[in-house]
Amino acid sequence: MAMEMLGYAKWWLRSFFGSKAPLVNTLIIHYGCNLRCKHCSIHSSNIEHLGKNKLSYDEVVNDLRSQFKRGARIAYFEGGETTLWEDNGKDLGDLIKAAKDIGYKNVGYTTNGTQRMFTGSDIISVSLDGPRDMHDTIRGDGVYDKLMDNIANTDFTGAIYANMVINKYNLDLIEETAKVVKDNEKLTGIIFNFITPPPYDIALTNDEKKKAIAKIRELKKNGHPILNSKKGLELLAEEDWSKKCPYYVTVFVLPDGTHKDGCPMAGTDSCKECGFAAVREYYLVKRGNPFTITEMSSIFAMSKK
């Protein structure tokens, strides 16, 4: 662990003195999914049916290598539903192994939890939109039970955390959702985000966001396993991050092969209504906030032991 922390410290020092080397490599490996969630920007924009919608195994590995050479040490696989990705007999497990073999210290992926759990990563992010009725309202009948069964039956030894996207559907269920996580011994905690539109019709007003943040801060203070840092929660109310976003901290590769040094939504209307908690945490890490670094590093930066 000491060597890993030393590596991150070196990245931070280089960043402080002007380096624009990435820390996180985010790979959106495909747009395919088995669900049609009501708040999904990919589904609402129909992007999964436009042009090239999947990276090949070789494309992913080449990107992992090139970004590692630039300085990235954390790799996250995103989708679509990541666990459905395959290419000529290769699956998500092969991508995770490739990232670890190259030298990435923390490798994770996001999943809706209805399919196979791949256990070679350091971290798994499972999407959770509320207790059973709300989760199924947003994602489909029976999805909640499939998710919970898979979590209960996995032999994964790393950290599994829940990722909740707050919108007009589930705004009033923040405490109930946090309790679901608190009562599940397999879940490390929950991180809260606001929906980044599209879709726009279920996005929150700024007043609604501020009330939600007050509730989340109260829950964190009272011992619920909230993974957003304290300062990160304060910044979550600030919507327009077009000028403050620490864009270079994370690089992206999209299913069509496009590479982005920074968020793919940069320069769009969505950027001005950013709900991604990670943007705030990256910003605080870049600025050297010691409390955020301490709160976030053990889960989101370290290899599992």
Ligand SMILES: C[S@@+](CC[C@H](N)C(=O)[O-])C[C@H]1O[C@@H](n2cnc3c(N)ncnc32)[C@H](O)[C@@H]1O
Second form
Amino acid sequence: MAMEMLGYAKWWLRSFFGSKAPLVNTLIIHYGCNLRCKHCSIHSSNIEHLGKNKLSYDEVVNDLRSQFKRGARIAYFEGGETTLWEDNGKDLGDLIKAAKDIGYKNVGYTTNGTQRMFTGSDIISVSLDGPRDMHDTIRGDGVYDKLMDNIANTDFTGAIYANMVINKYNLDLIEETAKVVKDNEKLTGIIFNFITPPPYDIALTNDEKKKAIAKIRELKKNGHPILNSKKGLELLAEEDWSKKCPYYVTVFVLPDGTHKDGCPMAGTDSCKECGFAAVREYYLVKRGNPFTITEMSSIFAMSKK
Ligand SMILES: C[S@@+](CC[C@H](N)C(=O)[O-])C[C@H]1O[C@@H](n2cnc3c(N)ncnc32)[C@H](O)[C@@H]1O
Ligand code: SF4
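Given the form predicted alone, corresponding form predicted together with the ligand:
Below is the entire complex, every chain and molecule, led by the chain shown above.
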């Protein structure tokens, strides 16, 4: 663990002195998905029909290698539904193994939890948008029970955390959702985000966001396992990140093979209503906020061994 911390400290020091090397490599491996969630930006943008929508195994491995050379030490697989990705007999498990073999210290993926869980990563982020009825309203009938069964039956030994996207549907169910996580011994904690439009019709007003943040802070104080840092929660109320976005902390590769240092939404209207918690935490890490670094690193940066 000391060696891992040293590696991250080196990245931070280099970045303090002007290096723009990424720490995190986020790979959107494909846009394919078995669900059509009501809040999903990918689904609402109809992005599946925009040309090439899947990275091949070789493209992923080449990208993992080249970003590792630039300095990235955390690899994160995103989708579409990551667990459905395949290429000539290779699946998500092969991508996780490739990232580990190359030397990434922390490897994770996000999933809707309806398929089998791949166990080779250090962390798994599962989407949880409310207790059963609300989760199914947003994601489809039976999705909550499948997710909970898969969490209960997985042999995975790393951290599984829940990712909630607060929107007009589930705004009043923050406490109930935090309780689902608190009562589930397999879940490490929950990270709260606000919807980043599109879609616009279920986006939150600034007042709604402030009330939600007050609620989340109260729950965190009362011992609910909330993973947003204290300062990160405060910053969730700030909507326009077009000027402050810590653009180089993470590099993205998109399914068509293009790279973006920083968020693929940079420069779009979405960027002015950014609800992604990670953006705030990256910003605080980049600025050397010691509390955020301590809170975040134990879960999101360390390997599980
Ligand atoms: C795009 S999904 C891909 C992984 C997987 N299919 C899933 O649902 O977890 C990654 C995360 O982005 C979230 N997400 C989707 N649309 C969003 C939006 N408009 N604003 C904020 N987060 C969003 C999802 O809820 C999920 O937690
Ligand atoms: S499961 Fe994930 S990628 Fe699929 S529609 Fe839902 S949020 Fe979007």
